[in-house]
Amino acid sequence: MKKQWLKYLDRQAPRYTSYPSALRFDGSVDAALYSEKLRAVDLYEPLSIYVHIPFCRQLCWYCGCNMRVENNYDRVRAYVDALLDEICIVGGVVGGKGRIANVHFGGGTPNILVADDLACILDAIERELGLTDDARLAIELDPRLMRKGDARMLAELGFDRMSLGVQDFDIGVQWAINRMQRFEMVAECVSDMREAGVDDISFDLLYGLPKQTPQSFSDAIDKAISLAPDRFAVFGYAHLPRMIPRQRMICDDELPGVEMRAELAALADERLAAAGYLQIGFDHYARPGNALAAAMGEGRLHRNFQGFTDDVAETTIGFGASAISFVHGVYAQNDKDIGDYQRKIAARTLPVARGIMRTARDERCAAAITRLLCDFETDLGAMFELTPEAEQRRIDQALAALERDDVIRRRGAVLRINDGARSLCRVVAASIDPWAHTAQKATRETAKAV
């Protein structure tokens, strides 16, 4: 990394998996608003479905999601129950418009559920807004949870694209987060979904952990690879313990520094592209013939909550307790508390609790800040349009201080970042990003920019 980017190693910048962030979202969205929109999709909209499970088995002590602890089954399958009735809902409002192009199960830990739960979600979703065979259903797991035959059972559900959250293979990391699972299991887990025909793979990985080393984290990485999955995120930890307080448990001074965290994003690049995987955006890995990586080749690449996808839909319905949904130009969350979200929905209400609705300037800086992350470059002449001339100097004086540092070039209202500073992509969009520019630094939305 040269020398004159160090110093934007440590800015903060929102990860842009929204735009505006999920910081922006207030009382303004509410269940009216949000069933207006949703009365409003078009007879073959896609849609992408989101279904949060936020209940795990052991508290990860890095973890930033919304989530708890759960050994009580009972109280899973009640609040089973409640995603069924939102769904119902919803699907009332829907009437039966738009087609279904994704379906992901995140968390807390999807897989946490039984099989004959995970089917009659799978069932409400086609019975209340039609789910068809070409549809992509993918899940996030947790290989610790992950038993003979739960694979095959999955596949045959129609789960086509797992994820796995490895994180890290060094064992005193894994005991200084609190995850611990042997390379072996997650071995066994990749074999498993082979013989079921699963041919999307995905695993995440975390760089900026405690413990870790350089030497570390490339064991680790090599020994991901030799697993051969289809697809890697590698994500930076955001140590937000103010924020999240089980990072409390994490000791701040066994935590790599910004230096060492770049040394450790740089290893990552490194390794897997001598494997062979592309790099798909700033922080997702596929291999050449994988779908995350044609959408890159063919231009149409695009960023959500679940990170770097080929998912065609703009509209997002999300269910479950802190769900986010996006639908025509509205963001709207659920209620993160999980009691209040099963009320909600016992009352027979959207359990909506707060959201956003973007300007036309929004859509214009959101669709600017897409590009510039999914490509590495953007056309600004569209957002300028719109944009206050005091503001334009603004992002001209930022800008302006990239190019002379070598992070971007410019060409009239088009930038593109600079090959080796790709890494600073999201600080590129924090200076165009008007929101960003008034947005304080240490939230649960925000974090160190490598």
The other form holds:
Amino acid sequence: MKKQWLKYLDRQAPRYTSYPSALRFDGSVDAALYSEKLRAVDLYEPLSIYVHIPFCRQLCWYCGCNMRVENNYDRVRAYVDALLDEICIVGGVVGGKGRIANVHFGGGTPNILVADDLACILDAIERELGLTDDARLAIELDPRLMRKGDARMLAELGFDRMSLGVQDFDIGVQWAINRMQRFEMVAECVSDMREAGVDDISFDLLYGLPKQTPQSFSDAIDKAISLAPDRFAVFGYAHLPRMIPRQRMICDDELPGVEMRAELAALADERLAAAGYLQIGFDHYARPGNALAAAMGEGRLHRNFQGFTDDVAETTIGFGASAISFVHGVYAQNDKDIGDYQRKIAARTLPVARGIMRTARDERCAAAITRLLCDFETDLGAMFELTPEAEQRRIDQALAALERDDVIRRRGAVLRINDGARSLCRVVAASIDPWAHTAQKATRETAKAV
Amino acid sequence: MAAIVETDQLSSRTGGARVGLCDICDIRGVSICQEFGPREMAQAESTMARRAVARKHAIMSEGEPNDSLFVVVDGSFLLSKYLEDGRRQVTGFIFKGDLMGVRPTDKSAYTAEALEDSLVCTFSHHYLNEVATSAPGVKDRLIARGQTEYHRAQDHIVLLGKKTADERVRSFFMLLAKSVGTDPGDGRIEAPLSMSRQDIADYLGLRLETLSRALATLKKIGFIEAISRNHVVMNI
Ligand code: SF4
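Any chance you could show the form predicted in complex with the partner chain after that form predicted on its own?
Now the complete complex, all chains and molecules, led by this one.
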């Protein structure tokens, strides 16, 4: 990392899993507007479905997700009932139109659900929205809850993409984040999945965790590589104890500093590249034969709420507390509070709490930023057409500074991130994002850019 | 069009009592040709071609131009289109007596592929427009006689709106009965099944396993009496 780049490491930048970022969501999107958009879904429009399961057995202290520790399955079951009702309400509005390309179960911990409940949810989706065998079914899994036979059960339900929350293998780090999972446990999980025929296994790793050192993290990466998953997602831990009280369990002084964070991130880059993984966007890695790598090769890489994806369906329908939908230019987010969510469902209303409607200008910013993050290159021409001059000047200045620091090269409206500087691409994205300054204050949605 | 294996252009012969293909056509009564008077019929025969389309071959391809109207004399077709994500969407089935290509186009919105060895009569829209100048409205009446790809698209919207898998599958078989069912005289209805289970599942927006379960249910309640890979007997 070049010396002049160090100053960027501490910058806050949105994660850009949506544009506009969820920070700008407000009450302007309600159930009425959302259902109007749902009604307009085309007969064969590709759809992506997201199902949020906001329960975990135990709290990880780094967690920034919308989740609740729940050990009473009756309450989980009540939530599943609400989900089924929500799917039914939405299905009634959509009226059989659309064609599902992907279903993603995220959390929380989706594998807290028993097989029957997962099957019920899939059946409801099939009944209400249509589900065919060529749809891809993905699920996030906590290896600590995977029992013998679970992988097979999930594969039989149709799940063909599984991602495991690995984070780190170092015992000291695991203690410091309250997430103990032995290497052998994860290894067994992977071998069960392979035996069940799953050929798309992903590991999530986290850097910037307490007690992590380059040595410990490099060991963890090597161990992870030895299990040969098909892809990796390597995220930087966002420590925001003021916003997220549960993170106060993590001692500030055990956290690696910004420079070490950058070193840890670079380590992951290096190790995974050496092991033959291709870098996808700025935080995903995939084996050359994997669908994600193919999408990147063909310029079809996209970004959605789950990160980088080969999913081309622009329209996403989210189910569950805090789930975000995106339908024809409108983001709609459900109530975050599980109780509020369930009450609205019980009243047979769509539980939309907030959202935003994209303007034509947002649309162009979104496209420019997506291409930048996916391809490390973007053309600002279309975006500038709708950008007021003063704003353009501000962007030009910011980009000139980045160019001086060797982060980017710019030729006219086309801008390219220099090879060594890819980890700074969210900083670059923020510099062309007219709204990024409103997001500069540290919140859940923004985090250290590296 | 490589897909068409055999072209049987009928030359108009003059004089003599001849039997044209149309005279022995068993869908003529229900089809487009009913609208033609003798003079038009003779003209039609001279400009019409009857083509055999081998199974799995396309007679119209998505994105390609088409300026022929097709009347399915025998066999059946699967209509499909590619979605942005590269998957194929089954959008409908075209049966014996149905019409396809009712509007000339530079870019067909779908592909029509023969599900079995089939026979179609093809009329050029150019010719039909000519006929229409001497017999106004004839083209519309022709088209109004049969089920067209537009009717089939409408069928699909209705089917996909059904709220249970059993209902969707049942409606599909009703459609099949209406389109190609025959009553052997005992109140039951028999129909050929030229499409695969996978085609049916895709069409109905169901997983194969769900289709199988629904078929089992319909059998249990007696709606379906017997079903094999390519044949079904129903009690409707
Ligand atoms: S498993 Fe995930 S969602 Fe659950 S507590 Fe841990 S980090 Fe949070």
